[in-house]
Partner chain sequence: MTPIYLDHAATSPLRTEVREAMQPYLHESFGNPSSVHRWGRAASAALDEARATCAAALGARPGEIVFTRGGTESDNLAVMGRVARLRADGLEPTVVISAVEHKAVLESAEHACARGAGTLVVLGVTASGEVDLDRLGRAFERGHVLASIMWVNNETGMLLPLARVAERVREAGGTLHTDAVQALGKVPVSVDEPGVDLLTVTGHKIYGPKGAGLLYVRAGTALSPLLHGGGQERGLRPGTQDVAGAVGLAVALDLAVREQAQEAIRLQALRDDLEARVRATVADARINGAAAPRAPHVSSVAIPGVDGAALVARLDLDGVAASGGSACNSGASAGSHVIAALYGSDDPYATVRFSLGRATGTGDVERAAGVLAAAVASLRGGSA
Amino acid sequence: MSRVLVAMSGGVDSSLAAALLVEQGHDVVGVTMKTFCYSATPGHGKTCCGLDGIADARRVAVSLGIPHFVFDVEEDFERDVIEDFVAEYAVGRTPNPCVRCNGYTKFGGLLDRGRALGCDTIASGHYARALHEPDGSVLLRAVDRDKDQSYFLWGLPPGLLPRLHFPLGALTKPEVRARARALRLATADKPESQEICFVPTGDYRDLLVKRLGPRHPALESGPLVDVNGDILGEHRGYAGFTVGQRKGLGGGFVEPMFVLEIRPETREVVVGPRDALGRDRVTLSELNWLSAEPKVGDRVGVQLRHRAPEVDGVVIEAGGSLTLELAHPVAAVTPGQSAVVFDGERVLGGGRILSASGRRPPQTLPSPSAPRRTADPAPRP
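For the sequence I just pasted, show me its structure by itself in the form predicted alone.
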């Protein structure tokens, strides 16, 4: 058995991941990452990455009889996650900080730090599966599709995949709770944290005001317009909006209105009815591939938001960016969010949504007879 470094956030999932590896006979080392200075953030101690999380992770580690360390990754987290988060909102896009944290801070440098402790593999409590075979390793969706977190893992360094364990990949959340209770883990009934860990107030605009200043164009008022450019009203900063949003647009419209587009160069927020939200062509940038890169003409599955259903697509452009035609229009395809590309259960990789457009005449949609990339059914661990 290998010596495994387990990322422990102080929640039930990572706690049980560590416990299962101990049961399996691995030599386990627990580590919690300190992402920033909590003393400068009132009330932060109770968030998922706060001081309470560190304390709970240590309690579990003690009960399991494994060593526990705290890694200070404040500088990396600031650069890779918080600065990126602010910069994306400043230009009218909606970032996904969990993807950045996993790809850069949480996993990106963790193995190098773990090697100093004699660890050669890494584990976490994510609901996903890593299948290791003689011809290579692949990342798969979790068995429990309701809890599947593979969407957040497309940005992992490809070379790291052979050294990853996801012990919860074949379990459901109720099974995880039950196993944790049976093992008397201190975190067995701990509630899940839903907020962005570095926004303890619950309103990300507070962070933007602090970092950008209240006079930044992203936070200043601008026109609310329709698709024809006609002014319908005024907003109080385009950074407060995301594509698909309905709340905060004011009343007085004949039908419900939604954000269709954000134009930072003119500070315009474009709104329209629900049926104008559909997009069936999407371009991705900042690509990362964990498996073979899809080629022009390949049919793949695409997930455009966490918890969004997968949609079929066909690759029409590949290279420095990837452009996909979707089998049908999808609402609220949001620049800045992640688009993850699947081949069956297998995560091929993904990228950030650069742009989306639609709708096109039906005859230009992919032919049902076009071949789709297929993978052998993934075995249940």
Given for the second form:
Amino acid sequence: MSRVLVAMSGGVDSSLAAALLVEQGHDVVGVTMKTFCYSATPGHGKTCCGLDGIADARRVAVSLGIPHFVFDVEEDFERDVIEDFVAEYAVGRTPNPCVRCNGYTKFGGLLDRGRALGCDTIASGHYARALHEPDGSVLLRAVDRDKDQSYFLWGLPPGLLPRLHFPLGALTKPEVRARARALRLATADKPESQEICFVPTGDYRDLLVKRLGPRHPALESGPLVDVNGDILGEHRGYAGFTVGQRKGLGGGFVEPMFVLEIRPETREVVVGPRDALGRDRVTLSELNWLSAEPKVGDRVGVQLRHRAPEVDGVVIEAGGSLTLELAHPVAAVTPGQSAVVFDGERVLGGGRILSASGRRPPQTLPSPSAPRRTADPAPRP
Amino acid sequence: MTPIYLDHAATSPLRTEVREAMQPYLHESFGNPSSVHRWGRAASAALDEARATCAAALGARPGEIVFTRGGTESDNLAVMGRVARLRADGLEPTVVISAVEHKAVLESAEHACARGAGTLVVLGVTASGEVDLDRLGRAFERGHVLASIMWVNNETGMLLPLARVAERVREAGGTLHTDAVQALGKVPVSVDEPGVDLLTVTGHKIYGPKGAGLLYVRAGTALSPLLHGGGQERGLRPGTQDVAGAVGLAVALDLAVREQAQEAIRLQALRDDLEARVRATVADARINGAAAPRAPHVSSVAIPGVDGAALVARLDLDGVAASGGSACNSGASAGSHVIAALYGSDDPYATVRFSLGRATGTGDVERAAGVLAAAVASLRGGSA
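I have the form predicted alone already, so could you send the form predicted together with its partner chain?
Following is the full complex, with the preceding chain placed first.
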């Protein structure tokens, strides 16, 4: 019987993951990362939004008869997630804070902490699969493609992968709920978290104003221009926009208009019709590989947004950054978002979208409707 | 193997004598002590009896005992209540505390002095337990002083030089509060020796109930209440008294004081044994506050190059319950203000606090030292 560290957020997924490991006879240790605090009333004490999650995780751990510990990673979270989030919007990009949190904050320190607690294996409630074979370990998409969270895991420290285990990788969300109810877990009917945890109001602009100051160029009004540079109107700060976004551009256009590009140096937000959104060449930076790095000429799949369909592509440049030529143009390739590279079911790794080029009418449209105004938050596993 | 509890400075189990004494007041004698009828009289008599017992244990008079709901509340009442009273009397309060006070004193002093309501002076403390008394002396030039200096520090067991502080405060005509929560039962405590005006006691660190405490208020020391709504506890702590809690606190306090001298000798021998074993097995360990006079129940072990939170978790998995710094703040492991005051804010050591109690025996200390040595070796990259 080996000792397993299970990362518990206080949600139903990680609760069931812990319960399944206990059922399987492992010696399970629950761990919750305390990531974020906000002041309930400015200048007065601290209230932790994460404390409810911590309390739920502890309740489940006690009911399962396993130890549970809380590790304070607020400083790491502040530096790696919140500061990055603000810095990205400041330069006109759209970050994925949940990817940063998973890669850096939640899993980053788990290998050391696991070792400290005598745990051979690290488990979480993510919908993904880790396959361990004699010639190495691979990260795979979840069996339930609707819930698949492998998109959020490309940034994992590669050294962690051989020790990872995802007990929910072969289950669907309804199955998870049903089993959690059957086991009478306290979190069985807890709703999914939908907002970015450090933006509890859902409006990230307040955070940017607080961190950058209201006079920051990203928050100052600027010109709304078309592809020819003609001024169509004014916007209230480019940090409020995401490439591919339709809403918030004001009315009065003959056909629906979308954000095509954000130019922080001139504060211009370039808009155009849907046809102008397509891009078939994308360059990724800040790369992280969980398997052998793809080489020029390799055919891969790439997912450019959470819940977006995978697109086929060919590697045309590799090294410090990675450039892919896509099999067809894709709408709303958004700088700052994660691009995850697959070989079939297997996650090879990924990076952040640095730039996109090759304008052609897109064959895939922003789906299901217009892209969301903020980065999609991950359900917290 | 049975886990070992070495976190008595966080809280302690209820003594059988205490539980038995409390029992009637949870059931048949449930009355409100303010009621005139027989149920009320029975409760009121028990409360008087408890008050007298507590007063005797501290060398005080019964009228000087104000029952509260614990140490934090007593600290708040002493500090904020005294500052509020001074301001109501038209005086300019100066609050002088040490840098190693419990957060209940530290933060209530900050709160009391916020927005110009008073001047806060924080006295530095050295690792050998010396307090900056010159700075205390200068504080009296500013106006009326409330000094709040703890008797025994909760994170390290260090004794602060309360007698010398008391002398200065008395000479200058100030008011002295002390948080004696960690001192009771471990060192001799009396309100007249060294002479304090306000003294905080809580039940749960001395095998009494949680949520039961008291503030000793020397006759003539005027306070403003923090709560309003009834005349209980001389108007200083309104609200129906917790009779069972007060009775439990009284029994616990009485036993703690009676058994103090003998128990202190036993605890000190155990602590010295623990520290000798730790020094022998973890060569680079430091005992925080070892150069200062200390109460006998706390051993604050500092170890370089390990993650303190992970170490405490590992000890728990291996059957030893200890704590990092103090046990407050759910989830927080931000650096301790106490260790920062004594050793600097960039101190590279992680601290584990072992605190011994009535149930601790020689075998426990031996096992704890062994578990600690193995855990440290493992955290430093040995086999998991």
